[in-house]
Structure formats: C-alpha cells, structure tokens
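Next up: just one chain, as structure tokens, the form predicted on its own.
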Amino acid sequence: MTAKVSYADVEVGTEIPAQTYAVDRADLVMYAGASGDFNPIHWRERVAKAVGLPDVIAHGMYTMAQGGRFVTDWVGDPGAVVDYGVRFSAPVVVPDEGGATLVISGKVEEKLDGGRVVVALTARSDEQKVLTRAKAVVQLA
C-alpha cells in the first residue's frame, strides 16, 4: 500500500478532522484477549472501584491504538506510520451503560525532508485529555 495523502497537499497547520470512537466493555474484553492483559480493572467494576478508580477503564495501549487507527485511516496505509508515541494523561472511563467515547483529532505540526510529516494528535474522552505528547511521523506519497 502507499499513502493516499500527498506531501504536496498538506501544510503545517493542516487539520485532520476529528473522529469519534465508541468504546464499550465488550471492546475491552476483546482487547484483553488479543493483548493478554486480563487485569480486572479493565472489565470488572468492583475491582476497579476497589483500587480507587471511578469505574472500569480502557487499557492504555487500547487508547493508544485508537490514535494509531486515526492516523492510518487518514493516510490510508498502516505502513506509512514510521514513528508513533504518546504519554497517558488520564484513563478512558468505560461505564457499563452507554460505554465511553474517544474523540481524536490531529494537525500537521511539521513537514520533514523525504516526504515525511509530524502529526500531533489530541485525544479526549468525556472532555478530558487522555493522551498528551501524542505524535506520529508519517511517510506521505
């Protein structure tokens, strides 16, 4: 695959429209199975509250993966992401009824040599920033 976004078509400040991702407990159980992280704070409310959390929380790496999904959906090629990192600033709280939503947006922060760009991401759940310093370096066409 090759990136569907052209280096010539983006400038510093180009905004990537926000996407909303629904997160429910079934997503967390499936992620636990795929990742091998069966910590009960991610699926059992009683345990999450017993350790001081407001409710079940999404895996940090699940949240990070949704940011990666956002970038790869935008560029059109998962192989175009050459570097990606985040810091976790708050958990995504996933109530049993209604689940949670994760809203991710992005902006081209820098154009690098060789057709690469730095994309800064913003990820929020329940109006709270859940990822900080979230950036991806993407190889464009």
Second form
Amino acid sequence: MTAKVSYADVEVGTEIPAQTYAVDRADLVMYAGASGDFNPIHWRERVAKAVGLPDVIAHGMYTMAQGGRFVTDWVGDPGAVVDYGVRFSAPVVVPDEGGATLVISGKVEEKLDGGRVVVALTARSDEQKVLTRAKAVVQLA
Amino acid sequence: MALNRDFIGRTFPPSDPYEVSRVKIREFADAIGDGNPVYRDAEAAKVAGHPDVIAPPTFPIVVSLGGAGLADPELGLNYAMVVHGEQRFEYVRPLRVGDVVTCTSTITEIKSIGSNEKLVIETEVRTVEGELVVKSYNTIVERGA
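Can you return the structure of this protein in the form predicted in complex with the partner chain rather than the form predicted on its own?
Below, the chain from earlier opens the complete complex, with every other chain and molecule after it.
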C-alpha cells in the first residue's frame, strides 16, 4: 500500500478540498451497463415520473462511486480504503438538459490506531445533501 | 406489504463463480469517470503494491447486488418500490484481476419503519479458494404504498 498522505500530516479536522463532478444522462447509461443495474428510473424519464420522482435520478451507487473516487484521489492508493459506507438521503436528479452537479468535500473526523483515519464526506447536489453518514476508513502512510 | 419475517437470518446458497476481468474493471472505472491508472495498467498497480490491476472500492456491488434470494416470492418484496437505503463495504483487500469469487448472502434484519419495510443483507465475497475479500452490508427500503 502506498498512500500518498501521511498519518503524521493529518489532524482531526483536516479538510479535503471540495471537488465538483458533472453528472450527465450518458454517464448513467454507462453506469447501468458497467454495473448491471438497468432500473429504468436511471435513464427513462417517463418511468421515473410515473413512480413519483421529479425526473431521472442517478444510481445511488454512482454517487457512492464519486465519493469513493474523491477519497482515493486524496489518499492515492485505492487499496488503502479499508471501510466505506454511506446512507442515501436524497436522490441526485439528472435533467436531460444540463445534467446535475455533485459537490463532494471531506474532513478527517477521527484518528484511529495503526495509521488509520476516518474521513467524513459531504455530498451535495442542487443544495441537497445526497449522502449522509458517509464515511471511509483509510490506511495512511 | 409486510415482508416475510421468516427470512430473517436466512442464508442463501453461494452465487455462481464470477471472474473479475481486466475489461470489466476498466469499463466500470470509465463509467464512474475515474482515470486512476491502477484500474487499467498492471505496471501502475504493481508500483502501488498490488499483484495486478485492482477494482475501484464500489466495484463489489457488481458481484454482490441483490442476490437471487430476494426474488423468492415467499419473501414478498416488490422490486418496483425498492430504493437503496444504505451501503457499506468492509475490505480485506481490493478485488483484482483474476479473482474468481462467489457471494454468500444472509438477510440479517427486516423491520417496519412507518409504512416502509427495511431489509438488511450481509454478503461475503470470497474467492473460490475461500479467501474473504470484502463484506457488503446492503440496506434496501421497500416504500409503502
């Protein structure tokens, strides 16, 4: 494991700068194919609206994947992630025109023994918190 | 509709073996827009200390999603009303190219929350040699009518 962040260099409260991720319908179609989750609420507006959603929504796991990418880009080695969990609190609504924007930021919440830290993530789309209790435990250098 | 509580604690037979391939990992990494070379290039993965290309942290959902047990009509789950509530992975190591894995899922909890039904499925992803690679905790919610 070759995390590029050192345990000694972070403190409780250390912030990981926010990143912005654009989400387009085409991304959801690609994700459907790659993940095998072909639920039409993620790509067919008529079906999404018929079940009471405002529009097509992103797969929860797509949003979770962006949070994972945020953490692994910070830590360097994806193999350093030892635990990662989220609660899906609101859907990421992805309009046909313009798509959606996901803003993810993070903060070191706790330093554990053995060079591990807990990173708490915040993920917002359209000012809504789309993930809550989003935490990753990572093994630092 | 209330889910069948007899399913609490039920473990389903292991899934058919799934081979983690280089192409599928790259396809998944492309789909999530993650350009990290350890998902594509064996040399980059080796430099990072891995024997071969590894999969992104959320890739295990590809192998652990749902499970045939949830389709059992006796459980009474209406898929059209299901949303993903929570997801957590506990990693022993990342999945990597060449792993052949099976998933064993257990329903650990079913409870009512207002008019909704909450169901928690715990899945162990092991190589066919028996090595535990990752555990998945998947909470789904069936919305009440």
